[in-house]
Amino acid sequence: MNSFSALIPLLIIVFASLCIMILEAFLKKENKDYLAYISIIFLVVCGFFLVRAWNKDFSYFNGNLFLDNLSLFFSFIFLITTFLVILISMKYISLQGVNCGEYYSLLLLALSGMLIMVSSGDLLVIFLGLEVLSISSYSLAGLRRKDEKSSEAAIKYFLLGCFASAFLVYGIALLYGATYSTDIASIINHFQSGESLGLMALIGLGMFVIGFGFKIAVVPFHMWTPDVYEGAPTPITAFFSVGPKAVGFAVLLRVLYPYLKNVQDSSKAIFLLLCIISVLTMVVGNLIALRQTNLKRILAYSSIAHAGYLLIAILAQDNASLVFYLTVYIFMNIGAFAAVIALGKKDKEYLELEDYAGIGFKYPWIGATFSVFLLSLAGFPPTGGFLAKFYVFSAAVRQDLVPLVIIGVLASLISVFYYLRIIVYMYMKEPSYEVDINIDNPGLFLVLFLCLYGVLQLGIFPGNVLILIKQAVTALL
């Protein structure tokens, strides 16, 4: 249905970002919590509209921007991600010297970029959304202006992000030159018909995949990830680990699912490329994580490895398992970063493994929730992480991708070591020095509870969410 309503969620978020920017300019206050509350109110309003738009299939701009069930579901989990990140940021930005008004404005702008990307079937519009997300992300990574690591993170993210964007634009140009369209459906139809399609179209699609490979941090395009995750403010690191990754896979799902399903002749090369990238990502991510001692770098390489598992879902053409995995991943990863943030005080974060010795008994609520998130990331039952991997690997077995599943299972076994090593430090190591933290942080503890509930709920009673996911992915058929 062609309706202006398709633009309303995006307009709400953009208006919220501009509103916060103006308020920051005119209301100079030390405490920026009021900006967080305003952001949350707008997120709730936007979420209410998304719920009301379910099954309505709104579209605008001749179908270049739409709200089908899949884009609605992804938009909703992006709202949840931003909501959780805002809650863990409220106390953090004042304690760690990032207390600037543009913080929340940039977060909402990044969210608007993700909403554009997931709600469009045109590659140029997707690219515009990606640039909105990317520019906001570069600024967020460097908000700690006096911190050399934060500045280094911002410049590395910017340079490699520009490099990835160049790949992406060139790939889109080649696809347009071969198919005379930037519309995904038209491009797939051209591939399927095989008319006047040569090497140029295949190279264009390959460069498009490589460009998004940088954004979702798969090997060998992952080089920026550990340094950016370590240098950025920790709530922003949590946002980077789930937001851009989820929207990147959402776009790849829209492009690659119909391509792999309907195009028989030229899809083998892209399929082989994705298989190689998936294997390298799982193996390299987990092996390098074994040698890390910094918690943010461990979770960075963990994020890289999980991108490899998610690629298996794309190769197996099981859309529901991919979307379910991304949903679980948001809760367990943001929960893990929230636990890392909880172990901090004014101008100090405890990020080394040695800092976590004895923490499990000294701060039992933090230790227990962090342990559950780590076990979920490793894939232990009864957490959502176990079911997510089970669905992905089961789908791959049904598609005769057994070698890929074997490598994925072995890579998961490797990951168990560095996840359990953190738990061992928390409960089985004697602290060599006192770790004193600020426990007056209700927003952060609310996030820990919500993420814990999400991980266990999706691991034990996933039925209702799976029903919504299955309704959402029918939009691709």
Second form
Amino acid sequence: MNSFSALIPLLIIVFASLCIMILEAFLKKENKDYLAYISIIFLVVCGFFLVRAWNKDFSYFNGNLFLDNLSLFFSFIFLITTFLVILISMKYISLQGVNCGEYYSLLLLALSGMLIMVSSGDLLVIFLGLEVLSISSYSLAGLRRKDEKSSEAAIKYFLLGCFASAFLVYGIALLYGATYSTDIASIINHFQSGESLGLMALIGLGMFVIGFGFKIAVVPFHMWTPDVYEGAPTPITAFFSVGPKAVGFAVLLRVLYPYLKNVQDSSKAIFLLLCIISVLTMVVGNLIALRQTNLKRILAYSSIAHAGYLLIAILAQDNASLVFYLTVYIFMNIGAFAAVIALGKKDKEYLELEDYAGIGFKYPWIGATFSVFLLSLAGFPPTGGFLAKFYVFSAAVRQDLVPLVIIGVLASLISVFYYLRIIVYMYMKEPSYEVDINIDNPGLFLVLFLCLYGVLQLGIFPGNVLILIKQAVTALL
Amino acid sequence: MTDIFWLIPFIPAMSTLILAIFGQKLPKKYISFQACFAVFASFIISVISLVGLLQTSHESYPLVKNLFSWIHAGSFKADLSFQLDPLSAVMALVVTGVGFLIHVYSVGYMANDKSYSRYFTYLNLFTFAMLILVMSSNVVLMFVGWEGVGLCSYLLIGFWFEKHSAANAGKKAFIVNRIGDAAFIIGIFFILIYVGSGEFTAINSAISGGAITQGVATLIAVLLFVGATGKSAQIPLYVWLPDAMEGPTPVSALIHAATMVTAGVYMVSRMNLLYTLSVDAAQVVAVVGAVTAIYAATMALTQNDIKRVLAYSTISQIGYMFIGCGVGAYAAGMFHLYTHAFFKSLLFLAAGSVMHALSGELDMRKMGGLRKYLPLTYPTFLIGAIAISGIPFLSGFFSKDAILTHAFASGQYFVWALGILGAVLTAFYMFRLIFLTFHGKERMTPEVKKHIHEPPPAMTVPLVILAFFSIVAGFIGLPVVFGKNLNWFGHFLEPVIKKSHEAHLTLGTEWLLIIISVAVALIGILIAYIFYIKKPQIPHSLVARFPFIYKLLYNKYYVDEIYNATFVNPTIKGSELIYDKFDLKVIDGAVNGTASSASFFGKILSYFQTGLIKDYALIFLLGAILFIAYLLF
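May I ask for the structure of the form predicted in complex with the partner chain now, the form predicted alone having been displayed?
Everything in the complex follows now, all chains and molecules, and the chain you saw is the first one.
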């Protein structure tokens, strides 16, 4: 249905972003927390409009922007992501001296980019959204201006991001050259119709995948990830590890699902390449993670490895399990990052493994929730992480992707080591020095408990969410 | 009225739960009250159920109360359901009745123990498990009780686990029972395979319907009996029971004399159709019982530890019960179980009273002449000893006589002869115990002697009650020589137990058998009198003359040593070998090797993470080129 309603959520977020930018100038320094509250209010309002649009299929701009159920579901979990990130940022900003005006503004701008990306079927619009997201992200990575690592992260992210974008745009151009269209549906139709499109279209698609491979951080396009994750402010790292990754998969799902499903001959090559990438990603991500001692780097490699598992879901063409995995992943990863952020005080973050010795007894709530998130990331029942992996792997087995599943299971076996090592440090090592943290952080504890709830709810009673997801993915059929 | 019988196991369960959670904080007085009251309440309900059962017609036996469906997988179904029939009613009465008295006794005996609440938690838990065992309506739930009593036995033998020997004895009991239980559960699996259900009614109708061949019946019956030899301490798995005396004495009385160790007899009686069908299995039961009866009695002859004598005596007496079951006289076996529960727990409790008086002394060589110091313990002990020896008109006489008569009547003369020989030995070692402990020279040290005193009423009252029942309990099962229908106990069990088809002895023969067994008992007592009162030098000269036999008996035929050499040590050595050579080297090596190689590859791969943008871009580019190259070609 052609309706302006399709535009409302996006407009709200963009408006919120601008509002905060302006308001920042008028607020006194001690009142800067209001910016976070205002952002949250806008998020809630936006969420309200998203919920109202469920099952309505609004579209605008001649169908270039639409809100089908899949867009709605993704938009909604992006709102939740941003909401959680804002909550974990509030104290962090004042403790670590990050300038907060542009912080929230950029965060919301990044969100608007993500909303555009999941709400469009046109490659150019998607690219537009991607650039809005990317440019905000580059700035966010470098927001701790006094910190060299942060600036380094921003530059690295920017340069490599441009590099990847170039591939992406070139890919889109080639696809356009081959099919005279930038609309995903008609491109797929061209592939499907059997007429010879030549290598141009195939290479175009390949470059498109490479460009997004960068965003979702799969091997070998992942090199930026650890450095950027380490340098960026930690709440932003949490945001990077879930937001851009989820949106990347959302777009790949829109493109690759119909492609792999309908185009039999030429898709084999892409299929095989994706298999290789998936294996490489799982193996390399987990193996390097074993050697890391910095929590943010461990989680960075862990997020690379998870991209590998998610690729299996795309290859198994089980959209529901992919979306479910992403949903669980958001809760467990943000939860884990929240626990990392919890270990900080004025101008100091505790990020080394050594710092975590004895934390489980000193700060039982942080230790316990962090343990649950780590167990979920490793895939232990009864957490959501277990069910997510289980759905993905069982879908892959149904599609006869058994070797892939075996590698996936072995890779996650390796991952258990570095996840459990953190728990071992928290509960079984004697601390050799004092770690004292600022625990006056209600927003962060709220996030810890919300994520805990999410992980357990999705692990034990996933029924309702699964029903919603099933409704969402019908948009692809 | 009768349908409240499911409360019988439920009340001790509740009490256990409360004691387990709050026991540490509750005052001793309350703990004693609750623990005893729970068992007493169960006892009252058992009595009510028995009365109700007697008013119900035989056709409606057994009464079944299905609480809820416990396991339901495919066609297999096991419920949490209890049944009440004469057999389980008798067992429930014994368990709760004797159990209650022993609980009361424990209040006095354990008064100064620091783990008071733990003790009563275990004791209540045991009562619960034992009641599950005897009241469950299917073998699967029965196995739960079977394992539950095993667990409690382990916990209570090792109750004073600070003592190394107690902890070891607990472990030994547990491990030896595991062997039996493994066979037992395999037997249960066979039942489930061949019958398709674990319900006793279904098993019985499958047997009487001919669904089970004799071969299968033998297989199942023997497997179940192996389980019984573990739990009921028969050859070859009896070795744990003497060591189990490391536990508190009331525990020995309740678990290792009156109730748990007789579970095997109950099980065989419960499965009597099976053992009747399989002649071979029944023969195995009879022979194992007879051999155990005499074998254990010989070992009791030379022991100096008062509780160990009683332990061997228990093994021997359970042997008699199995003789009864093996020759088809299940009612007689159950009858002996029932009388034995009284006089054996009496003997144990009286022994506990002696220990209490002598500050924990167990060695009979350091006792003697206690008769005048313990004016109450002595007569009760004596009553127990007379009852177990088989002197007429005390309970043990009737039940043992019933077993031996049936053994003779069924033509098993060898078994009968062993039983008679065992009876001589029983009378002898029991009176050896009496004479060494209560008569003769006082061999205590002076400071021990100073403290000798009768125990508090909480301990003496149960002694008196048990002594009373040791005397009269036999009168509900009089032999046929006293009149036709006086075996009320046997009649009561008839609906459950298939009537034995023999007993065609003439009255004369019956009289003869009774006279023989009384005579041998008296002979045993007489020899003991001569040996230990009249001419105390005889035992020493016998030892000097037959040192080999004495040593063999004193060292319990070296069976523990043989088991250690043949089973225990090879197992330990083998485990150590496997641990050293396979586990540490191969398994750990493989694990560590995997870990270190994973770590190694991780290290190699992280070399690529140089931190330089040009390298990152290069790898990106290389990846992209390979990707597109693959698409091109």
